[in-house]
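This document opens with one chain alone, in structure tokens, the form predicted on its own.
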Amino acid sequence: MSVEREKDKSKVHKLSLKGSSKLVAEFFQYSINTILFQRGVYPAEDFTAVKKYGLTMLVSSDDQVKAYIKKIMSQLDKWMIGGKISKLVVVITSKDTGEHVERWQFDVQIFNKSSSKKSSKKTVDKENATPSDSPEPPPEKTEAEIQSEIQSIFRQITASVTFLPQLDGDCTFNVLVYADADSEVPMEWGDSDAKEIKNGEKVQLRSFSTSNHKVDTLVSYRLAD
């Protein structure tokens, strides 16, 4: 890792389509495992510490949880260079009732999508149905303060415990991607309703963006009975 970083370095300023994408994807994998963790979902010995974004973060070591989520993040990194995604969710439900009790949505804009000539991926040009009204990207940005940015968001999910209701019992997870209609889906992945939250309360968190990509953060969670 510190290998590419290196290399990065001249392009601080300007993170190419790609470094854009391979970082998003990268935010969401840390973002699954940390509301996983930080919700209480699978036990904390179940996780192991590491160093990112400055912070101390922590990832599942639980073998099922690894590889589901490599499954994901294998298929996410397709998908975000192609400029396919437009969310990602993450849906806690409980065992016992089925219902699904908390979903963290990450938004997610691509910036220039509609003039987007540098990329050589075919499944690029089929966006060029982009209105040109498409969102203005924000100014060039260096990477501390993408990451200054980043650890924001962390920060606030980490602080969520003291404003969401404490999951009871045993609860599960699925992760939801909203690709484009176009987008090539693997035969493991399936299509499935939004799983919304009946009547829940919403809480809109930060968001980072790079000149590519901007990232919103949306946790709605059901209030307690």
Second form
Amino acid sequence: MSVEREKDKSKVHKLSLKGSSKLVAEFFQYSINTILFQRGVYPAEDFTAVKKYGLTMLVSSDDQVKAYIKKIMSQLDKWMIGGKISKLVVVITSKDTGEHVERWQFDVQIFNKSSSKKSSKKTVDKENATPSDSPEPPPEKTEAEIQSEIQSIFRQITASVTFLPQLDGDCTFNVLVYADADSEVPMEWGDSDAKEIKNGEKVQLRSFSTSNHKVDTLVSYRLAD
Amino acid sequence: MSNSHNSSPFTPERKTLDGETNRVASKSVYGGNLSAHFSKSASRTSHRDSPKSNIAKGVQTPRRALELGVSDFTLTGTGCKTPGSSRSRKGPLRQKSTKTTLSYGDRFIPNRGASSAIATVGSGKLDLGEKQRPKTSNGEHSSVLASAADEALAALGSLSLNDEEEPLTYSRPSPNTVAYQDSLASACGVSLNQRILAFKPAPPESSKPVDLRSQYNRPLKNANASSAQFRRRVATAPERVLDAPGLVDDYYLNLLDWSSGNQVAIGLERNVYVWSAESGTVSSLLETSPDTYVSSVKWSGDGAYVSVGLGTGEVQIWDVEEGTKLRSMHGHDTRVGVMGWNKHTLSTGARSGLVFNHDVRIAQHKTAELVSHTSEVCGLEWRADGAQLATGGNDNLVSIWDARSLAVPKFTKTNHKAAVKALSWCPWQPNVLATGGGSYDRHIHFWNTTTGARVNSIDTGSQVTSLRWSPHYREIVSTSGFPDNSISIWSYPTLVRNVEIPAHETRVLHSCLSPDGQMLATAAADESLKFWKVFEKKAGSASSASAAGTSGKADMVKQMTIR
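Having seen the form predicted on its own, the form predicted in complex with the partner chain:
Let us now look at the entire complex, which starts with that chain.
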């Protein structure tokens, strides 16, 4: 990303689409880890603290879980860069009842998809492109601003344990992705239903945005009976 | 269910097809205005708007039939039902706009699966009302549309069976459900040309059941909250940097030691230099004959003597104050890479794998031969009370010896996968030994030397070249070689890495703690000697901390200074 940034610095200081996708994908990775830790899907001892976004984040140190998340992330990276994803969902399911008890949804909006395409085209024949025909991107944020936005999301995810109902019994998790119909889908991924929570309560958390993406966070959970 | 509507087990899904046909009709009427219609129908009051706009356009029969259907429905239906119906129509509408052939089935069926309940609930009534209309409309439209209608009719055949049941199960949705459907519908707008994909492999099993209650209540020793609270600040810049020209870049040697008298001895090729931390002066203690080199240096416990191991296997004892050699002890045939003092006993480890104990006071100095290692001994450390000795070698073994019976090691540990140079006895828990492995191993293991059990392990990610426990903090510092070349401070027993200091340009070869336990000296292959205040005492706690020091050595020294 630093290379990306340096390249950009000459023009405008902003994250390129690729850098932004990477940032969003990385955000997902830490989100998944944070949710797994905070919601006790895996024991706390399996997590180690790392510094990220100016926070101490807990990421799984269990080799199997790490490998599992890595597999998800490697595909997610590709989709993100291709702009194929509109949602990422982490569903926590009770092992006992098979019921979906909690659903963390991250909505991804890609800004001016077309203009970014245009700009990629521009690199091919940038001599021909006139600067006026590219619409101005929304006001750019500094990296520090983006980081602080991400920070507050993680703070909220952490704080959400205070209002989320206690998860009883063993739980497991699944990762869903809302991808464009024309996305390339590797073997490991298959169509699924949305795994919505029936009669779930929803809480919208904060969002963050880069010059190319906006990510909204929403948690829905089963109300206590 | 990804690819064909034929294989779909959901009959209700098919129902959307007849809605489809109606949409087809309206589409042709709307023409260019279609998108406007879409956006309207997406809004909650859409079904009211659309008939009006239809009327305004003054349309033909099928259109009117549809209007009638809609308005009938609005009249008879309850308020709650209509949002459902308008939504269910919207789906196919969009569908049509993206693709005009019949292959749309695969597009929305997954989505139906997602919202199946809603689709069923919302469209059940509607379908009853609109069932006949496709017949009147399909005749006047393009073949594509007609075939779409045929498809729909075919679907209707099976649908009608269902229609009997659907209304029965249909119940007035709770406000909650409405909100739910609403959000879902808004999601539908996007998801029509979308697939919901799940990562299919099952996630790994949790290693043990988790009780969140206990997790929340747990004092988060190793987690962010408390570690941040208790974490001390560690200066990450060296206090002082000295040149160490000619320092041999050899992992197996031990060329740096700090005495209880606050002097640092370092072996640089053929010389041993002594640097006084008090005065900052450097003196050359000795220079070996040109055919050999210094392979290890070690201060005696009282800080008066330095033992020097040579490449030839000779061990010399020097009086530092006088600057004179007191004696030479022979016995090893190979270089002496490591030494350790226990009062008047000097243990020396050689490349041959042999460890000798020498009583430096007597002429027949060799008192014991410790046979265990089969390859070069590079780590050797006496416990502060002299009851146990730990040795580590290039044969990846850690041997723990009982001082009273040196014939065989009390324990031999084979867990490391590389040479073991780093050894350190815990100052506050005498039966805990920390050992660190070389580049292929990268682990620090903690042993209970009474039982021989491994009590903890850390994967450091790089070659462990030395380990030093803090006398005051519940911490241990490790120095590392490739690839990090850093100093890491770990809390014990939580094993959280408190800080990692990128210390040297090249691998850190040796380290030693100052007699007051606050300062760490590191020597690296970049030929520099750096001093780090890694265990700085808090003001006020200095006296109590030094009194708490378990080794007699620590007790007798006061606060040390470096100039």
